[in-house]
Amino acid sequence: MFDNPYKDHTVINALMRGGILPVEIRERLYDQWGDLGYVACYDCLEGRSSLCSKPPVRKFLSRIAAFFGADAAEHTFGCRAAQFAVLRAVREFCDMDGNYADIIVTDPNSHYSTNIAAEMNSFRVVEFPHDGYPTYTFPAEAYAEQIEKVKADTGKLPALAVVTHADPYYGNIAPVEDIGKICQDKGVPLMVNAAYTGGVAPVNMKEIGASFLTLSAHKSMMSLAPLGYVATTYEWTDRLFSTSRTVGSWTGRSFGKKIPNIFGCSVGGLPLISGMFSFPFVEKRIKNWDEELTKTNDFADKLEDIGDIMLLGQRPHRHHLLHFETPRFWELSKNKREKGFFIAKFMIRNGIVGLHRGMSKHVKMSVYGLTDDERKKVLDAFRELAGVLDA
């Protein structure tokens, strides 16, 4: 047996933040339905988890579409699972129409699981560069470019162009509303992964022009993993979320509910009941995304001011996820027996986890959702700690 040693630490990890679930919902999740893995299957009529109408997953599928904006959405195992999901939809329908290129067009910080989908999927990847130290940012007209590359190259459109919201190195928000009206000009589908985003602040795939939506409910939707959504409009719902046409050449069985993107059936245990309980709250929470925004940015002017430390990406930054060049931590804790490890263990004996270990030359970090109090522990943690070094 084991036990959690930082149940009562403060998290600051940016990829747990967004995922949290609300105390009010703990109690009643594992009590009522933490008693097995199927959880959501005692009732289940049609073979699929998300056409179960007790519990409610097929309605509460329909609200997630809605609140995204989309027409249609699927549970997923992760995010990395809805990716896999739509490459594959576009796989089959670049394989049928013949008028795209076996490539896609993704940004230079796209998340690894964006690559791998793509590998999966029989696609090469190309990119274009971002602007470098300090801030690597990109233009919205680099897909355009880029699609014309591969045109000029190859006779044909790009099959996808990839977008991530926020990225997972510097916090930094693409400009997702220009790079929509771009794709949709040339002609080309748009896949937007908003796993840090969706379900921290406002997403609206209609509004930027998104022909796909990938989300991760355990990093931005308060959820368990592994629990992710794929959201589509009417126009690709047929292909996206196609069902299963195989026949058993001997058995003659069938399986006609199961939908293959997403591998026949997707979680139907509590990861998705913890994502049904929470939906409540991350529908509230998105209102005080701004007023996030502000106590980030505040909180980062103050890390800061401790001096020799900066932040990386946009100014004012637009996402909770920061990431600090610290160079002054890097020196100083050369002359500490841990070395790197030193300033995560530091943190961890004053009661804040989240930090990678190993790590000193850079710090990525959350604050997102924290209260008053508990951000003023982590800034002084902070201060502690270069006070520490500089002994």
Second form
2 protein chains.
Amino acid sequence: MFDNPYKDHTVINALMRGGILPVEIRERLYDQWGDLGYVACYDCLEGRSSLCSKPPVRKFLSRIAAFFGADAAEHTFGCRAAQFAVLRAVREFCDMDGNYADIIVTDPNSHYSTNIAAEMNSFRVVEFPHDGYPTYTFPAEAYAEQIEKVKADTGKLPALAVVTHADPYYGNIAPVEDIGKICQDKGVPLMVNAAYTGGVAPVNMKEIGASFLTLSAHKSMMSLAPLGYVATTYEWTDRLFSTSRTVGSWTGRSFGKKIPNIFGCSVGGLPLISGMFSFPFVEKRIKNWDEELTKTNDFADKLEDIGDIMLLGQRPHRHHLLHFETPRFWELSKNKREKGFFIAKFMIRNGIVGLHRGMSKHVKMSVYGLTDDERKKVLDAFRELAGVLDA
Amino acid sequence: MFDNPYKDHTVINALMRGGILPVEIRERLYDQWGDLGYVACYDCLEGRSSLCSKPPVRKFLSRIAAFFGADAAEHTFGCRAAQFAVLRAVREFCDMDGNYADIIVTDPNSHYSTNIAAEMNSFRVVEFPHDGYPTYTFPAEAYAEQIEKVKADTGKLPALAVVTHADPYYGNIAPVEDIGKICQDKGVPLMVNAAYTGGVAPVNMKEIGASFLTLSAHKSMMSLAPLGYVATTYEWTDRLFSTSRTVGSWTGRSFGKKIPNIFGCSVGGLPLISGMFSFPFVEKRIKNWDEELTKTNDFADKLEDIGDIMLLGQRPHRHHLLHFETPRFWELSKNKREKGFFIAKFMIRNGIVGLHRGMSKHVKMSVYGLTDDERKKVLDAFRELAGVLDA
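Can you now output the form predicted in complex with another copy of the chain? The one shown was the form predicted alone.
Let's see the whole complex now, leading with the same chain.
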């Protein structure tokens, strides 16, 4: 058994900050539910975790659906499995209906899991351009253009449009409402990948006009990994969550409660219980989103004040993921033995973990949910690194 | 937050017994690694959990591979995702190579996740017969016959043969070594689903002659859910674990370390750490397998001694999953208000959990890993239920 070297560190990894479990739930979670794998399955009667009433998974998923403006939701093995479920449902639809091409349109800042889910389901991904350094944004109209382009090239509509609500590179918020309108006008279903937003910021798929919403509980909903959710509207519920149609050739066995798009049953286990315990905290914390953004932008301003450091992406920033260009730190690390590892290691020595090792020209981080004292500690560490702590 | 009503109960659910975490690891697991979702990702340099050296996931997976006689292994979201990975790799191979039909051959006692994985990858499943009540076994030669039948019908070989090492209905052990020989002779790759055996009994895929082994950590390897492993030989490693080939149409992004068959990266999180902590206990406990089987058969004999109760499947039994036909309990429950729920509820009142609610004609259970006192407690509860405790 090995210990966690970062157990008492302040975490500033943007992937991790939204997934920290509330302290209030941990003891009871582990004491009560931590003894075995199938811990959510004692009272399973129907052979699918999402139908369980004890623990109340079924009710919980209705609450998840309502919270995000959806008609139905299932839990999944993370957001990547949620996206896979959508892509597989769209693949089936696309194969049945002749009006759609084997193409999905995505933004150029998509998370890799979107591209992998497309690859797994034999879709070609077409991207449109962003506006490059230093903002990397794109207008909603890019979707209209790209959809028309696919139509002109293939005579068919793309099977799906995907937008990454907050992107994993710059933390830009995409103009999802306008994209939703465009996709509805054009007759192309829209999937919003809200892995970085759902659970920290308000997200409502009905207001966006999306057909699918994919969520990461371990990224943004204070949960253990792996856990995610896939949510949809009533129009797609039967297709996305269609049950197994296979019949055993000799036994005649069928598995009528199982949903192939989510592997029959997504089991759940301790991550699911953690998500259920955390959810009231998630519901509460998204109300502080504007305040968090103020703190995030204030932090970014102060980091830039050190000099030779610049925030990339939207300004003011509308998400907690911060990506700085840091020529100052690169200069510093060039002469250090640890080279690109220098900054991450310096931070760890100061009780702060989460910077990507090997990177020094750029710093990606987050101060989401930190206390004032913790944010000051992080800022002071960067200042000390830059040699301006007492400036 | 809701409590676990069965926290201090003796668990006799056959799904669960192999997944109970060693008491010795729990405190350190939760204290050190239980604070957030991406807890295994602090020192990820390559973007795939299985390549991490801190925590030593890469080394651990080599150890898993060696333990099961494989050349390579990856962790997955449970055995269902392991089977999916195999079926997807075989699908790709099958599409490229014209010698295989869109058909897989499985035993008639396969776990539903095999059939779902086949359905997800558009394979038709052909089953062969078992010998019915009360043993439900089949000979290895059934595979030879079925493969020949597919060949006669389609002019091609089935793309894959699947055998469920211990089946989920009766706990029968399939003649995997003989099946392995037949499949090698016929030139059909074999997948052994060892969800119920790998981690409790000795399993070596090289000795079997299998191309793929799928494992459930939360079922049989003392781990949190969801976690599994897919293991293979060098012949299939590059195909099963082939990395992403997609390229962003505008950005030119590629994701060269990601493995599409396992969703790019299977994350891991706390379940993976639990599996790593537990593994030394797993390595140790499989040495007691023969002793466990003796205890299991002894328990079955004593339960049958109550009268009007009969063990189904192989005798002596070679797996810890016990399936009894229990007309005696059916008679008892008919006149009870709780009907089919009566037996499960009676057991719960006696501090024993894990019988399927609603069933009384049949009882599925396991005493794997119980102490002598615990097995006696379970037996006494059944005796009391039957009114023969003092007999």
